[in-house]
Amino acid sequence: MLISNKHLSLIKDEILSSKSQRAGTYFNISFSEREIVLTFAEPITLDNSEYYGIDALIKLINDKIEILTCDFSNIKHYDSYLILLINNLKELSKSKRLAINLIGVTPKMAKFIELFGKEQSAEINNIISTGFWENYFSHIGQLTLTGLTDVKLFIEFLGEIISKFFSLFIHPGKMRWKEFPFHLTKSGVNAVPIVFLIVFLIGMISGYQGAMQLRQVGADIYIADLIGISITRELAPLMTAILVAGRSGSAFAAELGTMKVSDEIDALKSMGFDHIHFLILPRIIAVMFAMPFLVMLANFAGILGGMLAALSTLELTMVGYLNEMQTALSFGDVFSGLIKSIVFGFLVSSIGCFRGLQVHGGAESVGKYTTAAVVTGVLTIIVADAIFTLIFQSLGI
């Protein structure tokens, strides 16, 4: 039996209440002898559940329908209510004996149905599928879309610590500094030997390398030159820089991430204290004041492992490969060097605690986040290495 179109109309107004005209936009109803479609129009939420009663729908079947078909191409936003919207036309098309056939699903809506509804989506039928250049190239733009604003993030939070760290001049009690010790020793006294022994070994490999080549061209006393230079203006602190932020970085990313998780920050707040002041400031005031020790330090080791080397290879002597670094070394590269370890130091710890205050959720988002405090820190430093060589080599330094 067919239905009138002006039958039709008379049960489409009592599907879409005269509570609201717009209703008439929210779904459209169209049907063949077997087959009831209904296509939804505008978002499937909680808020506009009023408009999606089923009630009347079923007036629409008789005997002869056989098919229930959902169109949801049309929906961009949806939330829980999708997922009852659904379980409910399920249990009028099993309870009236049809098929129903969800079409227009995107794999997006499929995995939130799948996630959430009560049945697996094995019925949905006519999923709109993408390709493996698609679906590459979105992964790359949802990666830079997330670097960016991860950029945008930091920068902000950069802007936070310096306008506190200024204000320390007026009012330096904000600053707990009683934590400055602590976080000295643990970021600078507890990482002399790690850093002592690396730089050691690299200026002891440079050595060896480099006395390989210059003893082919008779050059076996500019083996000093080599090592001095590479190791104050560059080696040293981009080996410190590396090491602190695979120690501390990781640290403060660990233990602020796990602070935020516990809601020890929330309570911070709660109670009145600025976490940049209490938290933050001590750890990268105190990572900055430890980076040039540190680097002092790796030149040292670096120059007795480059010196070591030579001496061990080529026919020199301690005074005189002594005399020559003395010759080719200014304090421009000593003080290069140590300018970049300061901004590295605060790179390193200012972006240790800016992915521990990312960090949401439990347990796994503190390791994510600390892996990407290391991976960030590392990329940084060698990003700011590059820029601080382009600055000197033109500035002549």
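Residue numbers count along the first chain shown, from 1. Just so we're on the same page, rigid core means the largest C-alpha set that superposes within 1.5 Å between forms. Since the structure is predicted, the reported quantities are computational estimates derived from the model, not experimental observations. Compared with the form predicted in complex with the partner chain:
- Core-superposed comparison between the two forms: the CA of P181 stays below a 2 Å shift.
- Taking the rigid core as fixed, one finds a CA shift for S206 smaller than 2 Å between the two forms.
- For D220, a C-alpha deviation below 2 angstroms is recorded between the two forms after rigid-core alignment.
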Contents of the next structure:
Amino acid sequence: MLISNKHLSLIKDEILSSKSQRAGTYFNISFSEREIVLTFAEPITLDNSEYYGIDALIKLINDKIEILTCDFSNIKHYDSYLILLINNLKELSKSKRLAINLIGVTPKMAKFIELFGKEQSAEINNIISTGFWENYFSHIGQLTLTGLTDVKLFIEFLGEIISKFFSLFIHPGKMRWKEFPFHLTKSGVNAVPIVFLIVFLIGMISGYQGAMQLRQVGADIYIADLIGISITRELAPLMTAILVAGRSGSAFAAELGTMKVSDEIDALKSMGFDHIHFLILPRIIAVMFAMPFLVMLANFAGILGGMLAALSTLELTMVGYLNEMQTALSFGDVFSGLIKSIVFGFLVSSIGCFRGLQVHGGAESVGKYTTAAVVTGVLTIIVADAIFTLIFQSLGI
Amino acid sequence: MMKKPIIEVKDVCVKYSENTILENITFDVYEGEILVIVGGSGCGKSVLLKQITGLEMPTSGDVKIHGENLTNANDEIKRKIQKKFGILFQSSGLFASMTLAENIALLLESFTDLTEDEISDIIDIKLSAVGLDGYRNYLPSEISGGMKKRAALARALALDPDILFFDEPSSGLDPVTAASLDNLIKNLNESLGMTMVVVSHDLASIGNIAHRVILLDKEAKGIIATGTAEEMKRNRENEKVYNFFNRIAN
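Now show the form predicted in complex with the partner chain, given that the preceding structure was the form predicted on its own.
So here's everything in the complex, that chain up top.
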């Protein structure tokens, strides 16, 4: 085959990156009728990768070319880019049906190629070759299966907790009561400032929003009804539960997860202790006990926030606001919020503990399940709140 | 006279989902014996230990300790059996929020009628036995890895069990600390006649402490050889056994 020197030079320029003035020195190309010989001259390293592009080499290969020879005899320095380059050349030779010869490979280089240049397993190749949609639907399927398995396991876990909770009425000494005040302080007392602040602000925001609308229709006084009912029935229990999910639910998941990773839970079981009585129930009971108190405080904070907004934007007096609040609020409003708070507390804490016990492997898993504890906790609270609303409505509470 | 088996493992199979980890594992552990379960990474050593100690239930088969079947026991009986043995976990398993004294006291407070003073004395005795005098008020995070293992051993000894299980006792320890832990294990065995089951792949440690060794294999999903450490090292009939005990890559 005849190729003019000018043509060869043009193709070489195309092969070698134009970015570098030194490009021409990285490898040489020589031809015979049936063979292309690439003689590498410079270090084949990741730093030099841009000078070893072989895409344009394809243009040099016509039907008569049968052999691609790569000469490495001048190469003293190389790293994992050598493996990549050889793989690319092998792929090229395979697609063009060429025989490939690697020459000038030192024993040291051969050992390096053997160590790092293993073919990918069929399994990996299969994963890569799977189509986008197949992957997409398989991922959705896997998520659905994981979700359903989690629901099943959580129901089993709830069953175990509930049965062990009721067994406490017969054997109260089974639970580690020593832990109860500690968790009550951590989940309840320590949550007071943040619960107060958040629900106070929520009350204030609702107050301002409500006041603007009510003023237009001259129904200023009904701001007390709006704030009172929305805070006691919905916002205080819901916001408190979300905050407790963020604080305590995540903390339970992280604590129990870490204990699981460091074999503490296995150690506990092996010593003849029941981890549900020892670790889980003190946490759940503490949160269930703390929640109504936190919600009472949140009710106060929300009503106070709403009042400040109302007094500053509407022509209302504090006495008028509180009198209307007294008339508007029924026992059922406050009571339904408190009942909800106990159930929310139970759900948030048991989900936190459940996620913590799901941890396996290492620290990475602790983070994963801690996040899952908060997400699942918040989602479950909102679903439970919707169910409560339907139940209370049908019962006329 | 043949010694009586204290632990009887019969036809134990373990499957996780569809994945078979162990098949038909059968062996006995005799009174006063140090049995070491060895094998390459992922062969199911720790899984087997969890089945023997009742932390997990095998898919099929039986595990008896002192003649009582642990596999079909209810929670109450299982806990009663578990109180008869101690376990030293790979990562020690000490309760991070408790001091060493509280870790040991937990068992004594829960399962004995000892007074506070008596419990305190026993804590000192146990800590002293493992060379940790003066460390009773330290948290696990305040001591080294080797000391944690010793403290966990002191806790495992709290109720004077007659069986001790060890999961990779020398993992993560320097050779000198590992050797001193081996000596401690040997001394406890010799002085108290305790039966011990040790999971390990530390050949030096195995040579030091083992009365008998069983070798698990990942491909066989079971035991491929039993004998003393010396016998295993000389076993040229089975290439896998010979390679494992002479550190030869496959």
